[in-house]
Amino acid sequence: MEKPIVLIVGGVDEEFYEILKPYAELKEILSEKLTEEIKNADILVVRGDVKVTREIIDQAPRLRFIARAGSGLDNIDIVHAEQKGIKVINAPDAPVDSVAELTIGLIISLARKIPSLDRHVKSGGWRGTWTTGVELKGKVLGIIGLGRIGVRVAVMAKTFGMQIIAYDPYIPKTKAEQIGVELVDDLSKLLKMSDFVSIHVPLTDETRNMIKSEELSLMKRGAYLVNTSRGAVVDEKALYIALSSRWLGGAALDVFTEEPPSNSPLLKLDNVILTPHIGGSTLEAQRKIAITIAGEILSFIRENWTELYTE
């Protein structure tokens, strides 16, 4: 029996190959080759920057399984895939610690102006009135989305003495209480109360542009916004106005509506920290992702290509 063909776009940790190479033909390609190669694939593995559209799925008569090497699924037309009998999975738990740690790092960087001060010293500057930052202790951190990553951020932020509030209409208050978080029933309330706001929601029709001019105007003057979820959750034009007018003290973004954000006016501002969608880009997270999706694929092969699998 022929081995299933696993098409890998963007690369995964070596652990993935070690687990699957006895049971599948593993073929790594560049994203621009996807439409050409997809017609022969049984299983597809992609990262977040690869769009698996309806058109691509329709060009893949053999495709039966799509694995997203990461936590989100907004780059895959899940509805159309499932209508065609294609199973879609991801690895939502694997990057939790890495994304949460980046979030905390960005919060600290905003509070102490670390990137600006680094550039200032390297250009020959030294201390001045503008170099004074703020402590995290006693500040209110508002978390939008109390899922896996939001919970981890809350637990970590509490060690700095921050007061944590959260908005998530899908989470029971008992869950929030278990980790010492006050759950508020209205987003506007969270925005008005918070010194720092951190976003941890998936991109859906409901969350797209959920932070617009109106929401930003509700935030405290001088407050900070951090987004390590999905770029399109925040209206970037409105954010630019809030930052350039100094209504907000600063923002830190790991994600953007368009990636990379080559034409974004945010690139010109000195009170915004921008990172290249690296939330899950740690050695540990990538290994966890590889093991998770390889295990799912191996189970699928075991069920559907039984002759290839031996104990």
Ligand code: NAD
Contents of the next structure:
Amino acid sequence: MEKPIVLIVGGVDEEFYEILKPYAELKEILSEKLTEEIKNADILVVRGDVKVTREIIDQAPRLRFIARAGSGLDNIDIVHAEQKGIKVINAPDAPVDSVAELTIGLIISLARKIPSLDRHVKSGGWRGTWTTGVELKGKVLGIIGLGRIGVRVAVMAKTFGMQIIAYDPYIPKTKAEQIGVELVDDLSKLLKMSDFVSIHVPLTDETRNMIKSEELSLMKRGAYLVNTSRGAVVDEKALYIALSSRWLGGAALDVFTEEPPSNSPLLKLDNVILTPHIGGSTLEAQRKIAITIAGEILSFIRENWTELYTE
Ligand code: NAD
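The form predicted on its own done, now the form predicted in complex with nicotinamide-adenine-dinucleotide (NAD):
What follows is the whole complex; the chain from before opens it.
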């Protein structure tokens, strides 16, 4: 029996190849080749930067399994895939610690202006009035979306003595209470109360453009916004106005509507910290992602290519 063909767009951690090499033909390609190569693939592995559209799926007569090497599934037309009997999986637990740690890093970087001060000292500068920061202790952190990453951020931020509130209409109050977080029942309340707001929702029709000028205007003057979830949750034009008018003290973004954000006016601002979608880019998270999806693919091969095991 022929081994299944696993098409890997962009590559994954080497553990993935070690686990699956005996059971599958592993083919690594660049995203430009996807349309051409998808025709022969049984299993597809993609990262978040590859769009698996209805058109791509329709060009793949053999495709039975799509693995997202990472967390969000917003780059895959899941409804269409599942209608065609294609199983879709991801590894949402794998990057949780890494994204939460980055979020905390960005919060501290904003509070203490670390990136600007680094540039300042390297260009010969030293302390001045603007170099004074703020402490996290006693400040209110508002978390939008108290899921896997939101909870982890809340637990870490509590250790700094921050007061944590959260807005998430889909979880029970008890979940928040268990970790000492106050759940608020509407987003505007959270925005008005918080010194720092951190976004951890999935990108859905409901959360797209969730934070626009109206929401930004409800935030405290001088407050900070952190987004490590998905770029399209925040209206970047509105954010640019809130930052350039100094309504907000600062913002830190790991994710953008368009990645990379080559034409974004945000690139010109000094009160925004930008990172290149590296929330899950740690050795540990990448390894956990590789092992998780390889395990799921292996089970799928075992169930569907049974003869490979009896030969
Ligand atoms: P999760 O599904 O565990 O949690 C999301 C939470 O958001 C859930 O509790 C859900 O109830 C809540 N939610 C959904 N809609 C909401 C709404 N309208 N208002 C308020 N809350 C709402 O997801 P997660 O694993 O914690 O991931 C959170 C985000 O982080 C996702 O967007 C994911 O794609 C992103 N992410 C980013 C990176 C990165 O590299 N920056 C890496 C991994 C995940």
